[in-house]
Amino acid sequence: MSDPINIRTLAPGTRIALADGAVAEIVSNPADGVWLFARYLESPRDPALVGQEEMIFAGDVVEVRQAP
């Protein structure tokens, strides 16, 4: 089991993994602990949303990614 991840922290440019096996660029952080606005830099379940900005939900968050 891992850490639970504290979204409230996370400052934009921070990218993430989400549950559907995207990866977004945090892009806003309304430090609400509940959702993240972000920009979809990869989707695999629908390559449409690359580019767009979404709101997140951070149930969907799995995981805080290092920047390459």
The other form holds:
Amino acid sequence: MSDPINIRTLAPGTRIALADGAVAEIVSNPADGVWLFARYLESPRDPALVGQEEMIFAGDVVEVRQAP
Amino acid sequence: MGTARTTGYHPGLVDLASGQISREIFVNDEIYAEEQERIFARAWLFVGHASQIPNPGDYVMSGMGEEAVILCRDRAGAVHVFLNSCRHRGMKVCRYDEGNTSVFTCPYHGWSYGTDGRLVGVPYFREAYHSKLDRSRWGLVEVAQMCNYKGAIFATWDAQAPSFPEYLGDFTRYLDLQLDGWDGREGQAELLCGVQKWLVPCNWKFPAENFSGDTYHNISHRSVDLAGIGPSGSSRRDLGERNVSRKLHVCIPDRGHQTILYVMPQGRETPVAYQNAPIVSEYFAHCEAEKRRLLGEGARLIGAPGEIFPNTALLSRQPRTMAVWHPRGPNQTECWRYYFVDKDAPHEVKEFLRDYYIRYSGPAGMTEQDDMENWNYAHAASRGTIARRHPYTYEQGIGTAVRDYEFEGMRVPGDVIDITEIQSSEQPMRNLYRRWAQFMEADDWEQLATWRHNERAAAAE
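Switch from the form predicted on its own to the form predicted together with its partner chain and give that structure.
The complete assembly is shown below, putting the previous chain first.
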């Protein structure tokens, strides 16, 4: 299990990797430390999610990747 | 008294014929518990003011009875009142007094709700719930009815309750005096500063009956009058019209609302006030003239302390405030006081009034301190076994109220006692406790909407 990431500090535009292998880009951050609003860029498990915006749970964020 | 009851409040504990009311209704644990179900879960309650949440995503904490609620404006601009409790395990989903947000997130397990109350985030929804939880069923609990009346937000948990205007009945004009502008324009009130909140060790009905129109306790404020905290450096208030008006106790018997009211003589102008601050004095003189031009005869009515059943207090003249007496157990009340000004009043006027309001009201206000002292010790001295055996008396003015009073062409609906010369009556308190007993005994709003029965009977005749 990876170290927990403090998602409260993540800015919109930041890319994050998720536990199921997906990659998403943060759209907005309510700064509650629990949720992010993000758009899927890659989703090997469910390709239909690509392009969709969803709430991402803090426990699902496993890595922070800088925006390209 | 040992167990909860749904009968015998009237006349057993509330004997209006003799004007005697048992101390039990103020100190008894079981009666207090019944009040939460039979009064606070059914009546319309004041939650806050729209000026507290001007922008989408704005929210403030409030309360309805013992329930913590969120007053918020959703992203589309609609106002909501939600129970501040997660549907999963009950944790408060918001623990700030006020702010702006896109979601309310429960810190316990992470369930998250939009500002429209919808459940939008469930951790491990796909994994743990296998995408089967019906999120549409688990949004925040919303009040059954809400009313934005000229910016004042009232709500009830009871879907069967009458609409808020029907609940007010003939009392509407007195809430109008609170919320309309000093110049008579509709809905000009806005909240000045924050809400003051403090605890008093007394039952919530002590302040409720006090603000129903207790003029008998003026002796308590003698020291404040002598100190001259009013805005012209004399007495408590600065209302010269009090000296030329008829002073009334006005009660709306079917509703349980009551107030003090001043009615100016026909053709009489309001005396000059605020002599210590010329800009304020000129502003109010201008507003009074505008009000007479806009409202005509209606400008003769001048508001004073009053109470919307059960726990919302009005003070529509000066200091212009509203208060809510939140029950916190039979022996404690959390007082919330809201301060109002006209939203387009000059800055200097608002600043002057802010100082005056603080000096007068709230936990550090000189007048409110007098009241708290009385309620605190009256309650404490009524809790003992011996004390409970002896009822309070509310006999002043029994049988002297007139129906639909009139003064120089101004008709005042309700049960009215002119107290200009007699100084005091206890009609407002009897009106309050009559309604209290009705709520405690009635099973539903079919019984509580007594005015509908009267209207049906009149139609049948």
